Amino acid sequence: MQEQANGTSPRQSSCLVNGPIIVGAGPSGLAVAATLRQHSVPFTILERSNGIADLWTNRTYGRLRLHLPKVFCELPHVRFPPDFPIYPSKHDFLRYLHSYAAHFSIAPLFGRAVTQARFDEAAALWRVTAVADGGEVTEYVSKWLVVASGENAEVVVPKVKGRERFAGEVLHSSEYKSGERFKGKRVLVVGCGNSGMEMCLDLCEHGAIPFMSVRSGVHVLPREMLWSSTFGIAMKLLRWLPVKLVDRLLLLAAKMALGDTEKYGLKRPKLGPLEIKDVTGKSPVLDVGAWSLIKSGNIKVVAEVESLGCNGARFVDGSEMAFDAVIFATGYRSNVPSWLQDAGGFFTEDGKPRARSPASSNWRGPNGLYCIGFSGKGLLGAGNDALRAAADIAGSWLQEQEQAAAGISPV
């Protein structure tokens, strides 16, 4: 253990937890905590930041709205208020989450960064080490560990040759709040997902000159078709039709509504939007206004970045352009491998549950290990996993309580 600046070792303690340890106080952690509360099962949430939903609070841009209708984004047991818009804003969603936590009396331990979690075979217990903001080190011990730190725990910034030479501003989308301060500037946005497209729209509306660098194919779909959400229509069709056929119908409707996206530099992948989501986890872009600006030339699509120079970028097609700023809209990744000692191999090297059959069982691992928010199915998927995991934990917790009351030692 490293010593503190004054030469003394940080304070250490141990805490036996009655109920599961939940790592993460985002929507996934709140969903499983609320459901455990419904089952009268106690829990302890460890959260590295100083508040709930850190990603939504501190690492999202101001104009962000839920890309899916609110009915698909509700957490278990509590609906959105009826006066919320169909697509709630970032601030609406945060109000909902804070109200949700208060409703279920969820009080995470904030400022607790988990540095290690391991399963003690001899004791059949999980030992989770967390460091508080003040440097205190605590080992939390429980029979159950719920990993709810999510797929978006750490930013992903690709290594680009020459970045250190670029004289302008370089930032990740997690640091972007508004295009207001980029007025009149040429801004290169690297990435063409939902965030990249929406930031280009925001930049354009604030008088900046955005360029969007596209490395691979992307599916752009209208957010709504036939006066209904595209996602809602897709979910209904999937009840009766196979994924490939639903994809063909979605792409036909998208072409009728948007035209040929490849004509403007946005090549569609070979796999359809739903199939590619299942295979890779990559979501299609649900257009909220950027597409019309791409067609009008106000948002310019450029090739993949080959390198950065002092005043701009060189692209793989050999062209060069000058820029005042570069924004990496290159997403996030899980940080689970950095702290979970996963002897059972439940998680892959990139911090996602290993593919299993049936896929619906991916929320439960060995030795009382659970994961919420890693299904690639957004808030709806996280809520479903939370219901399953909490019910499973509640069953074994209740059995343990009954054995204790009867004076029977747990096996």
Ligand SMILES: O=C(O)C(=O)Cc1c[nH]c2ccccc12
The other form holds:
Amino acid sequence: MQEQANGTSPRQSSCLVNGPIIVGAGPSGLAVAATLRQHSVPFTILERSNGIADLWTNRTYGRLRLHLPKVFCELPHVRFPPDFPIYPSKHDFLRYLHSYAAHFSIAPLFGRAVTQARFDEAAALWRVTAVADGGEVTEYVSKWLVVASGENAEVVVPKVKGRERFAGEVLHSSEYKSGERFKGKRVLVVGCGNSGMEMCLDLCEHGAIPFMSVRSGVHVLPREMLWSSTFGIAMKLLRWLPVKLVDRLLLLAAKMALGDTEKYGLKRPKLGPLEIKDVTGKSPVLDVGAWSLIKSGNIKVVAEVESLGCNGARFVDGSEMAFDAVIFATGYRSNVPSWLQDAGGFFTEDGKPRARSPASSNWRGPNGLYCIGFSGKGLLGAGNDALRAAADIAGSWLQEQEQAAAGISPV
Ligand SMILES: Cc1cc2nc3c(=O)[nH]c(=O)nc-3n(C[C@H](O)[C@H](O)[C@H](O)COP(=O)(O)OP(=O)(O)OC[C@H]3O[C@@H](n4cnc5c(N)ncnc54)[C@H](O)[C@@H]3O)c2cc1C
Ligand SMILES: NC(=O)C1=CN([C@@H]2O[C@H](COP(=O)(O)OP(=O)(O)OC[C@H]3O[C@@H](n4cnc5c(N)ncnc54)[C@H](OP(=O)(O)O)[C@@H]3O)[C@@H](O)[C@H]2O)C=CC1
Ligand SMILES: O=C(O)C(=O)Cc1c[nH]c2ccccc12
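Moving on from the form predicted alone, kindly provide the form predicted together with the ligand as a structure.
Every chain and every other molecule in the complex is listed next, the one we just looked at coming first.
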């Protein structure tokens, strides 16, 4: 875009927003918008993609189901329909999200990628720059900024030596839809989180030959124990017992249900499954079938990748194998540092709130900054953040309205 002599772009306009600016129309953005609606506070949502819930719509594989039972994945104010299964499919979940947005008349501005947000001290306002698909640049201005761009905003793909030489297909798990087109192919899946495990399972079920590369290990838990969800049991135990003890009980039960995962190349981290999720954000795997295929040898566990060559990979243990395709199931990252000028240091360099714990305090930053869905507690955590942030914003918005009505300028 051409710059004019005065430094402003020819197509830049400015817009004072009534109520908060929300960045992102995923579950977190929708939950905070719905709650603001209930408080009768207006809002503007800026969403870079062309629809709501871009992650669930465009960046997930076909067989994906919620892996926590539905009661732990509902957004505030609206239950899942009673006919939903305990573990709704991604299509069920998307159906719910669309009806949720319609119910609360949430109409995000689509195709608006936020590229910069800064707090203007002099005016005590947030200045948020968004670039529309057509290239128009708009500055949105508000007293409140809600970050709901997600912990999974960008893909993580490690720079592997020799990647450019590899002749086969290379993709990230966010681009994987189904194992159908890999039938009979040797596929290297890098990463053993929930995505890596479930893709290996899917590849197996479609007649492909998956190899799962493991760097540092993972906790694998059965999705259910004694006909109840493991997550549900853990939540109940946490009401009475400290997390370390609940972790010990979970690991004991996992050992009885699954056997020794370390024997098959999946080392368990030092911290327990719930504690590690709290401390580092690393999710335990809730097994939906991959584990038995690892035990039967249909999914082969291999070492960390050292480099790629024309026909395959070399591993850090010195072994070499041929592959037809490589899929990086190496996770995601927040993109907040790329656009938020965070003078208060509320976010870390990784783009997550510095105060991870207690999660009850990391939804509110300085100067009218809020943050939804970064507590590492999944959809339920996002819902809780949304309730708190919306109530807080509503209090300050109402005060502002009253001052305006009384003729007192807020700034
Ligand atoms: C494969 C997968 C399965 C999961 N399953 C579960 C589960 O079963 N249960 C659970 O509790 N959690 C699960 N999670 C965790 C997941 O993070 C949440 O389900 C949920 O999607 C988080 O919602 P969010 O709105 O915070 O983030 P997102 O869903 O990522 O939404 C963020 C939105 O912000 C937009 N955005 C990002 N950057 C910008 C920008 N700069 N400008 C404008 N818009 C922007 C994105 O396009 C996106 O629409 C899963 C995650 C993944 C990846
Ligand atoms: N059904 C469901 O509900 C599902 C939920 N999810 C959720 O989505 C989120 C993302 O999951 P996922 O996509 O699996 O990502 P994760 O971040 O959970 O896992 C990433 C994996 O990639 C490995 N990895 C990362 N970087 C490198 C590297 N440079 N070299 C080698 N290995 C590397 C990690 O190993 P290391 O530990 O060594 O860093 C880890 O095994 C999680 O919260 C997960 O629970 C995902 C899929 C399904
Ligand atoms: O899928 C995820 O990683 C989630 O964020 C859901 C979730 C929140 N807390 C947990 C604890 C154990 C396993 C999954 C989750």
